[in-house]
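Take a look at this single chain in structure tokens; it is the form predicted on its own.
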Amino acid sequence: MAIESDVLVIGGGLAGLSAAIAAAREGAHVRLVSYKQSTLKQASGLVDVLGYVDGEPVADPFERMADLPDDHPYRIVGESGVREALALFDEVTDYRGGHTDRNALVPTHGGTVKPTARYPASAAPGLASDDRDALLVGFETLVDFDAPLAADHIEAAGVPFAADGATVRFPGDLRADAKVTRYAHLLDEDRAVETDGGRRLPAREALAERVRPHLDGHERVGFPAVLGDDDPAGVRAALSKGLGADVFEVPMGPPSLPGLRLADRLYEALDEAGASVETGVPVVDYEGEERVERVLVDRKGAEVPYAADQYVLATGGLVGKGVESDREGVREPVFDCRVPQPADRYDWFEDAVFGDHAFARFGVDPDGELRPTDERGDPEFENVRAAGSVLGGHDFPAEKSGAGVSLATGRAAGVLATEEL
């Protein structure tokens, strides 16, 4: 007997969870199956709905939407679409942003500044768009982020406040391979540490102590985003008060720390709508014709039948193998639905490395309605939706509009769901 529910979501990122959360708020009953853990882990915790159409830097995104090809995902959900799935994700998360429609400059780990729509309350005393100047600390041990360098080019994109680096040793001497939770959890636990000196401390103590004489009148102090795993908010209030000046974490590359605090957020809020959620479970097979009867999801070796009235397809792009291309094409897995592409292989490319390379635009081909759809233009299924990276018509990395499309999509393709049953 196969395991139902009115809605399966397919799929455990920012699209799926967004479908999820929608639909059983819409009082369906969800079930969401994902075969890895969240691929939150790998993002920059930022959300990103549109920060550049060709090539140029978007004030706001709700303006340039009308600029975007018409088989853009944007174009299908509209303007309200994105509006509505930002209001479900302010609802449900502690995010700044939602004040105004204009991308907020969020300082990167590289020294860049990055438009976005969303970003975590942490971030948000670091914004490029504030006059006071900042200090940015790094640790010896965690070499991804070079304070005194991303401060030396934050300064040259033209911010207007003055940057100066640091490099200081984190309290308890983590060794060099230490991952981020080490420092995050070392933080949240505030337990003592020996200083210099031979003292003992407790962490945050101690850290604010090695920072104080670098901080030379600076009244914001930016730290890599190891802030605290279950208490950042505490661990950024007693440095703020360590040192007298505001404290905010720098995005950093993944694994990132503000990527799983979302995820962990965002798990919570499917829990409280009342969603089931399973991972470590691949969708293997599926069984129909017209409609998608049930899914066959590998549980430990045995097939097990998964039944909906409805499928949200959810499972990424080529970098979340959503989408898998070889010698002889491009294919989504799951259900075989059709990816457009160019015939000859040598035209996926451009010479240039960051051309327009069609590849980066590779994904299933919706209707009006998420529904992929055959050469005919047809839906492939009349039951099934897809959202997030698996849909085509956009560049996200170009773009910088991933977590927003996948937050749009997501949304729409499960209120859609909901309104079919």
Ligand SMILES: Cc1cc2nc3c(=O)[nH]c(=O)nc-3n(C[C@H](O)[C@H](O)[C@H](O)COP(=O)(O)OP(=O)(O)OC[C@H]3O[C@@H](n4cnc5c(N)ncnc54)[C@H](O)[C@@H]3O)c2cc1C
Second form
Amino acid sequence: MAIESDVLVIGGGLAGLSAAIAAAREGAHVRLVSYKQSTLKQASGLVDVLGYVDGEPVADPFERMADLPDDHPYRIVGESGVREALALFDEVTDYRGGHTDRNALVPTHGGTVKPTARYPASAAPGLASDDRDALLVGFETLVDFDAPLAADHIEAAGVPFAADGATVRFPGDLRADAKVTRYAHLLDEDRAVETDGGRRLPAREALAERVRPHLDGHERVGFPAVLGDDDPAGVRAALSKGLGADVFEVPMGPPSLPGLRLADRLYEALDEAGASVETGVPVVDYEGEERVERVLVDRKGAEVPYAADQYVLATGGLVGKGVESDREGVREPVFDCRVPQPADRYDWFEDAVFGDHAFARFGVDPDGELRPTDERGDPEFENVRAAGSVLGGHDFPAEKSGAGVSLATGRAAGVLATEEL
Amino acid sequence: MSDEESNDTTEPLAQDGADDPDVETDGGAVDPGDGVGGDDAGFAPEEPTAGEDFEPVQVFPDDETMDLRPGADDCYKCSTCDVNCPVAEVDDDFPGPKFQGPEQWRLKQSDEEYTVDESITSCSNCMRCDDACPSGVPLSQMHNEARGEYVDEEMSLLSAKYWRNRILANYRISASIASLAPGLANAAMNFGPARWVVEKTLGVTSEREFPAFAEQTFREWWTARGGAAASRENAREARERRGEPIDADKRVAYFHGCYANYNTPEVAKALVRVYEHFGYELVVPEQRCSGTPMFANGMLSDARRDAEVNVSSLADLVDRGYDAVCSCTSCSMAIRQEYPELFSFEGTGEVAGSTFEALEYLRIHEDLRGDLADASVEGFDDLAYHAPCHARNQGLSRQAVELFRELDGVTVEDVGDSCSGISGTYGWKEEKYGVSMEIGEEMFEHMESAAGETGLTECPTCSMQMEHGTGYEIRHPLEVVEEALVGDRAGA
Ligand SMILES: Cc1cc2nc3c(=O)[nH]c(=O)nc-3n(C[C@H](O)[C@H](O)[C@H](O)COP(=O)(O)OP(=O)(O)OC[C@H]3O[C@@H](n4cnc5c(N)ncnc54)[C@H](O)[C@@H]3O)c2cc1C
Ligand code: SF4
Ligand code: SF4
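Now that we've seen the form predicted on its own, could you pull up the form predicted together with this ligand?
And the full complex, kicking off with our chain again.
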């Protein structure tokens, strides 16, 4: 026997989650197996669909999809596929941006302004298209965000408002390398902390008190994205009230609380849809010829068989370990699907750091139904579909399309798999 | 006291299966061979386990410890591990897994003067960081190694802390003595003034209740019941009832660990009855502590001593076609992951590859889900389930909730993914008690807001913490399965 399900999704990142939620909502018995935590926790938590084409910022991603190369994942699932995936995402999260096709411009911790399709509610009052003056507040102990510098950069990017920066001490005397979750939990719990005058105040109030002297008439105030883990809305509301200004979060580098919150929310949605989940163990092998009959999961030494009718491969790219490379070449390690690559290793890279590197596009090469193909272009297996960063044909850091590709191909793979049942 | 002496206090445990024609009774002989007892220098794991096809480059000549460089190099400093560490979350002075693992490993290799930082003793060995790292860095292996080095080189063998840790880590030995007179032990161990003295002299917190010892250990029950011969008989009857071939090859070795033997034999008995119900015949081989509390206290030579017994005893059975099953998720974790990472006794890999958690095994080989969907239970309240960290690491954190979803008569609610905070011996230490309870706070709150006042978990120490923090009674998933499937036949 084996552990059985209708659809087995391998990988628990945005792509796997999107596939599993879509398939479970169509009524399939879905099981998701994931090895490590996904790259969501390092990503900004923004959902980029298409931010740049040929190095130029994109105003309306849907308008530009037809300009993408034929083998781009968006060309395979089509504009409607992307729209339906975003609709599903909007339904299960409280993200904003669904009211328009146009990219929103979100200031980031480096002071750049990033075109993105969906953003967390906490980032909404910070949009660069808003013309209210903004104060950015950094914390002495959180060196990843230099608020005055970020404010200068944002102004230099040509935004229609004045931006200023201030650095304050976070109440509660956190150490210089405190985990970002420490800030968040202090604010969640709103525990009393010591303030300058030796008084004790609830953390949210104490923070507002430190920021007030810098307010100087700004109508909105941006903080690094550490404003709560369990209750971000409550934290922001309390700070907004305490400051008499709209409070927003500026997305940060890894590890990212908006990414953590999004992962939590999507796993909840998966649970609500009735899917089964197992994490901490990798799929290492498979059995079958034209069809995959079953896969083997390595449970710390023992290989446990899992059987399903349909499989979705959503194991991520080079970081997530869905695509592996060494001096010999590049491969997809679970099903050993073909990963197209230049024969000469020196052709994998360009000289320029941000050049058009071949390695950025490494991934399996899908057919029209997202099934990875062999040299002749035939599907490697009848019942395996691939989704997310494991797919080739796109360069997510350059295009700013990572989350969008994962959501769109994930949902499509989940629906296609369910249709075969 | 030397290692030999502490060894002497262990009771002689007969290899079970004496009456099984297929099991040689000398199996699992305790051959002291190389370095059992005394010889601490014997700890030098041979194989690097990080990066399979990695050819080690000897950058640090004369180095005897394992080369974890490929693991350290895989770290790209994303800090995901730090964010997942329950200790770092509440203890501002703990520098976190990234420091304890790849960073300290590099410091250790590159600076001759460098001594392992004391903060390694604040790591509770929950292994959450392992699970978190997207880049596959073998963090807990690095921590185990560093902790062992810290204890060997930094800790005074004359310090109370060393002996306190050693006694806590060797729980099985104390338990085996206590269970000779369980009534007396139960009374004495929780006797207030004595507890005060133990806290002041040894640093064992007096906040906690010592777990009660059972009147009859599981092994005593098992022997009185007729051992492997009786089990074979029961299994045959069950196979006949189920319409399966009478000579079907359904044989498992039960690794019960210390706690189910001395403290909660009802869990072990549930396992026996459930397995026999499915037609499996069991043997209960000679065994010592799985080693989990020893890894967590850096007592690697103690762990090695017990692991060698366990591996040799199980390897013989695995050779003969048995699989091993555990009812404690830290035991299965130790045998499956930590043994191959730290030791290289003959058969370590084979044993790891044939060891399973009890319900996991039935899910693979039987239609457990279907059987439970057709069954119902009485006598269980709504259950608040906590997934132990070590279950999570084996991909088992959702198993009980999903299995019992369709079972009539019980509702199981997952109380979230926080760590319980006790981490075996960790929460017993006077100086760690506060941190332990602070980590557990989230779980207590979730348990209290869940419907029902009974907890459910696979891990014995998590269950102590759940009970301590909420006053709830705590059950094991095997007891629910026993109630659902075995019912009246439970008398056997
Ligand atoms: C640092 C960083 C920042 C980013 N910032 C942004 C951003 O600002 N905006 C944006 O839109 N996108 C961003 N991205 C990209 C985006 O996060 C990814 O493109 C997208 O989330 C990838 O999702 P995925 O599901 O395909 O893969 P992953 O998130 O990599 O998930 C793959 C999962 O599969 C699991 N897995 C791998 N092998 C196996 C196996 N054999 N068996 C079982 N499970 C397995 C992995 O453990 C992992 O959980 C960023 C990415 C990174 C790394
Ligand atoms: S094992 Fe647990 S306590 Fe130790 S560093 Fe890792 S996450 Fe933290
Ligand atoms: S999670 Fe892994 S890669 Fe990231 S900092 Fe920790 S050890 Fe390094």
